Amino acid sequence: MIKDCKIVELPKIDDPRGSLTFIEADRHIPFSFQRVYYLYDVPGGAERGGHAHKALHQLIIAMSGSFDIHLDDGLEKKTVHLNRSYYGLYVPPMIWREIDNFSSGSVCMVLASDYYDEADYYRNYGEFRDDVKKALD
C-alpha cells in the first residue's frame, strides 16, 4: 500500500573532510539486499520506471542531483521529490513507480531485495491494477 512507502534517513557522519553515509541491510532498511544498480546521464525530460514489482523491494535514492518517484498502489496515488543522498525512499512490492523530473548530473541508486527476474516485474498498468482489485476481493 502507498503507506508503506516512506522516506528512511540514513546515517550522516559529518567531517571537514565531507560527509559520509552507509546502509546496513536489515538495520537501517526494512530487507536484505541483493543487487544494486543507479541510473544517470538521463536525458533531459526523459522518464524512467514504468513498472511496478510483484515481491521485490527496494530503496531508491538520490546519489546526486534530484527527481520526482510518482508512486501508485492501484488505489492511491503520491509523489516524493527526492535531493538528498542521505534520504532514501522505501518501495515495498505492488507499487507502480515512474521517475521523472531529473535534473542535470543526477545519479538514482537503487537498492533491491533479489537479483534481476523479469517474472517479478508489471510492465502493463491495467494488468498490475488487474492484480490489485484481484487481491483486494
Ligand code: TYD
Second form
Amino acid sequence: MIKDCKIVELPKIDDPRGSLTFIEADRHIPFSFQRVYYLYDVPGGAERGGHAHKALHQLIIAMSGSFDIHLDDGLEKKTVHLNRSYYGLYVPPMIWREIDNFSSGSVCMVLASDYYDEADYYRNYGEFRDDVKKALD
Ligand code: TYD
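Since we've got the form predicted on its own here, give me the form predicted in complex with thymidine-5'-diphosphate too.
Everything in the complex follows now, all chains and molecules, and the chain you saw is the first one.
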C-alpha cells in the first residue's frame, strides 16, 4: 500500500572530514538485502522504473543529485523527491514505480531484498492493476 512507502532517515555522522552514513539490514530498514544496484549516467529527460515487484522490498537512495519517484499501489499515487544521501525511500512489494527528473550527474542506488529475478516483475501496468483488484475481491 502507498502508505507503507516511507522515507527512512539514516544515521549521519557529521565530521569536518566529511559525513558518513551507514545502513544495517533489519535495523534501519525492514528487510535484509541481497543485492545492490545503481543507476548513473542517466541522460536528461530519461525515465527509469516502469514496473512493480511481486515480493521484492527495496530502499532507494539518491547517492548524488536528485530525482522524482512516482509511486502507485493501483489505487492511490504519490510522488517523492529524493535529494539527500542520508534519506532512503522504502518501497514494499506491489508498488508500481517510475523514476524521472534526474539531475545531471545523479546516482540512484537501490538495496533489494533478493537477487535479480525477472519472474518477480510486473512490467505491464494493466496486469499489475488486475492483480491488485483480484487481491481486493
Ligand atoms: P530495468 O528493470 O529495465 O531497469 P530500471 O527499472 O531501473 O529502469 O533493468 C534494465 C536491465 O538490467 C534489464 O535487462 C534487467 C537487467 N538487470 C539485471 O540484470 N540485474 C538487476 O539487478 C537489475 C535491476 C536489472
